[in-house]
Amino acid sequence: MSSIKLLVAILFIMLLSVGVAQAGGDVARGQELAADCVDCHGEDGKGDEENPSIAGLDAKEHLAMLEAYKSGERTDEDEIMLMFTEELSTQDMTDLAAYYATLPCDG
């Protein structure tokens, strides 16, 4: 009976660790995923006349924006963000948000 309790405890700890991993973004992985973002937002994440800066955004706010694009709650003129976000998992978006939060912003 105690081996079952031990097994349940181990499984519970493993589930908690997965939740912790998703709660924080992996900056290095986010930088890799950002390869698709640079065409519009630039290498430095500061955008241009047509595309907003995403450098230095709060990671939680950025994640919420990405999720809103993915769900269709938020839209852009050509639905480009929907196209890019529909293939991203929540962890992918969390990683991207964590990466862009590390970039310096203009002000």
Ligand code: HEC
Given for the second form:
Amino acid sequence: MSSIKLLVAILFIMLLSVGVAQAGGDVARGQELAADCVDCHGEDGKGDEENPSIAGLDAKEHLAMLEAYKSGERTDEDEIMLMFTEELSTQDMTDLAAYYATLPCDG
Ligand code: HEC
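Since the structure above is the form predicted on its own, I would like to see how the form predicted together with this ligand looks, so please show that one next.
Next comes the full complex, this chain leading.
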């Protein structure tokens, strides 16, 4: 019983912290969201032969790219990025862009 209450309390706190939407990007949250990107773009964001590097992209440019995929303005052959941006809010994409901007793009 008390563990259920604790769980509810934890969930509530998590909800609250999500509710406090950040004006800028939240790097820590972006890093969590990036769990969905690492399969293709790699842990370091540098990609491989098939997937472009997204490490060290300017946060504003990165956000613009993600929004362009989401809106369908930019398409790729397999619509992979459309699929992955479909579910993301502007805040999600802002946080992702903030996180990837912290990764080194070379070396
Ligand atoms: C299933 C593999 C896959 C996943 C997962 C994936 N991507 Fe991509 N991504 C690609 C491919 C392939 C391209 C190149 C598409 C094209 O030609 O436009 C791409 C392109 C991009 C680009 C454009 C890069 C450039 O320089 O033009 C950005 C930005 C990007 N992805 C960010 C992300 C983010 C952020 C996530 C996680 C939410 C993510 N991707 C998840 C495969 C993936």
